[in-house]
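The chain below stands alone and is given in structure tokens; this is the form predicted alone.
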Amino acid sequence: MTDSAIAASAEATSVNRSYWRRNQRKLAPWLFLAPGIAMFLLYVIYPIVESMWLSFYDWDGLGAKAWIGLENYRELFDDDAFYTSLKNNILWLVLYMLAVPAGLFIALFLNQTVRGIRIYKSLFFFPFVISQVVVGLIFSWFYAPNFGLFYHLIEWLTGTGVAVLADDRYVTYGIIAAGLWPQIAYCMILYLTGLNNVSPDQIEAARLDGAKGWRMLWFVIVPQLRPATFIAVVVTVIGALRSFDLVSIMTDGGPYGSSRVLSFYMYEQALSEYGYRMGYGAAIAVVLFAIMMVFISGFIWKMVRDEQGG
């Protein structure tokens, strides 16, 4: 090698070491996040971007696809049942959202030091560990006519059992209120972790200023714990929207379809024996995906502009 290719060869090694010596501290996160961003593309992104497209085919989830357009969306927005999973959804999510609030005052009360606060905080936390389907056959025997703990309480205040999960009128109460029970938990602990947070020293000014009770907790506790509360929201949104586990252990549907959510009529419609309409279970999983962003979406959005306004 001639000693002019040995310096332009040194040149360009100077120069590709002045490169990364001068953006470091810009590539260096980038190199950290790309593993976990490559992922979340091929796991997350792909599958939504595919499950889209795929609502525009009839397709058994074997044979060829046929692209029939829009013909999903538009039998879709004529089925009863679909009606009947999307009003069982919206009252999931208006009364899933009572586990925020307990969930908080719950932590309130275990963020003591008091005798045995142990004891309490693992009897609270216990539904959290516990499976769905563990929780969904628990409630099952709780609603149980003749036996269920909850039947004999009813007959003996009113005189007449409810097989509550028998009963249209009632079974969405029942399961939604299975469900209230891990999640409470689930929200309890995201506030006793953000309590831990609170600034001390707020708390004694507000003292100093005659704040206390609600006051105290409206204007000096709850603000500190807005990263706890997005992230209770967020996540109470998602499990409300996404309940098929407890409604398969508890009713299948039932009865008569009346206890329907959209993720579980998704499931029908794709992968049951009586379905195999990959389409058109696509069809309702991209419905639902749009709810749930609607909702998260509007939920970051007054975060931010909150934090932006402080």
Given for the second form:
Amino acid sequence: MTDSAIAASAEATSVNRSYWRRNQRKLAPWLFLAPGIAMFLLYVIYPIVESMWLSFYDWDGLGAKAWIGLENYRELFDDDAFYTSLKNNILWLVLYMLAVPAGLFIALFLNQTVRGIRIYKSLFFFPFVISQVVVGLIFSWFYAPNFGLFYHLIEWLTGTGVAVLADDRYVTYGIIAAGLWPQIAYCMILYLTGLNNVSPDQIEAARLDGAKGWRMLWFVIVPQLRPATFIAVVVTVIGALRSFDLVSIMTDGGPYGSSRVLSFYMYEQALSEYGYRMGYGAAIAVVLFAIMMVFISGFIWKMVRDEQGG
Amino acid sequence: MFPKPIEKTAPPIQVLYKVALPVALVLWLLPLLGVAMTSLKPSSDLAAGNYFGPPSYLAFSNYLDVFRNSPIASYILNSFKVTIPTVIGAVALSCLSGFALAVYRFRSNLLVFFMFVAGNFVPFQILMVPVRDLTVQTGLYNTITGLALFHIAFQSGFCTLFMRNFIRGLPFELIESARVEGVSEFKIFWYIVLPLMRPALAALSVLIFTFIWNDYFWATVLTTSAETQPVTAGLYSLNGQWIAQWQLVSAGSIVAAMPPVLMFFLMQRHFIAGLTLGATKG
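In place of the form predicted alone, output the structure of the form predicted in complex with the partner chain.
Shown next: the complete complex, the earlier chain at its head.
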């Protein structure tokens, strides 16, 4: 290699390097983001689009897909099981919201500095750490006819026991109660942290103004807990609409499909022994996704505003 | 502090509070205590109708039976095999993406950020059919790798949100002054930011460990056999086999719940710091 070639290549690398130098700040974020975005696109974003597309097909998961247009949706809107699931989803959503005030009250109850309170706080939080499968089994035992604690309690109160999980009038309430147990614990821990950061000056000032009890709570404390409330509402709404584990463990959708929710019904249609109806399942998932998107957009909208504000 | 500190109230209220605390706790944990007690009852107690009284003797043999007569040990091993790589993978990916979104200003920054946030909230069912299909096509169906890969990808949404907000709270001047010195962006990440992220790494690892350990839905969608299923899915099938043997169901449940519970008690501070990130700001 001649001297001039060496010089040229040295120049080329220095041009290269300076290109990197000059644009480092522009390129670096994309290099850092590349692996995360790639995985997320492949496993989350693309599947969402594909599910929407699949919902226009009749497909058993193996053979050829047949385009049927809106047929899946038409069938869905005539499907009683779909309406049962939808109704149960609304019930979940409404009753699950009880976790937010319940969590706040337990947090207020525990927000003291007596000896051993830290252990009490962690033990109250305990249900959240346990898997929903285990929570489901625990509550199945709790409700079990003839020997469950709850069954006996009802028998003792009213004279006749109720087999909660076998009775289509009560089954969804029974499962929601099981779901509330960890969810209340979650909201409680959010509020305990929030209460730690409530400004003592404002409380003192409000006390001097004569505020106490409920008025103090509502007008002074709750407004300061807004960040905690926001997160508690988000996780509770998402948790309610994602409910699947407990239904699957405790009743498998029964009796006679009366405790199904959309997430469970979708799974049942797409993957269970009743047959592989992937297209129909995808249509159910799209409906659930649309319901959740209403909430997700609301949350995102608030978060974007907070971002731009601060 | 609200409510009023209990030390400042009348003595009867103080006593009442100290009695109410343990009573409330027992009521709150009643279902769990019942199961813990059942797991130690000999089957003869249950057959004789002793459901509520204390066990006639402590039958630790239930736990032995669970391990001896069911594949629960291998289920638990599978759970670890899925959970540990997921924690490492998701945390590593989100360190990178969280750093990018926290430190650099570029036009699509918020767009990418909210893609991660929104993706983290979607219902699993909208992903189910395509993800299962993808896993089947890549030959990873019913393997631990297939399950872990999905978890890594999905959890990177939440983790990125977490890391980005954490890095935002770090002193930005450190990065600025390093840039003035001519330190490259990768060195800034590796030598300046990463060491400061230790608390976030700990908090996130504990949280993700618990989330993944407790996952049931994806375990049933992506794995089918006892050789690959994690303990949540395993417990479901064991529950089918152990009909009416509540002492075994209870012991199995407690065994399955143990690892995240231990993790929580050992790393409590980090766990709660992670879970409540954002509950105070604003």
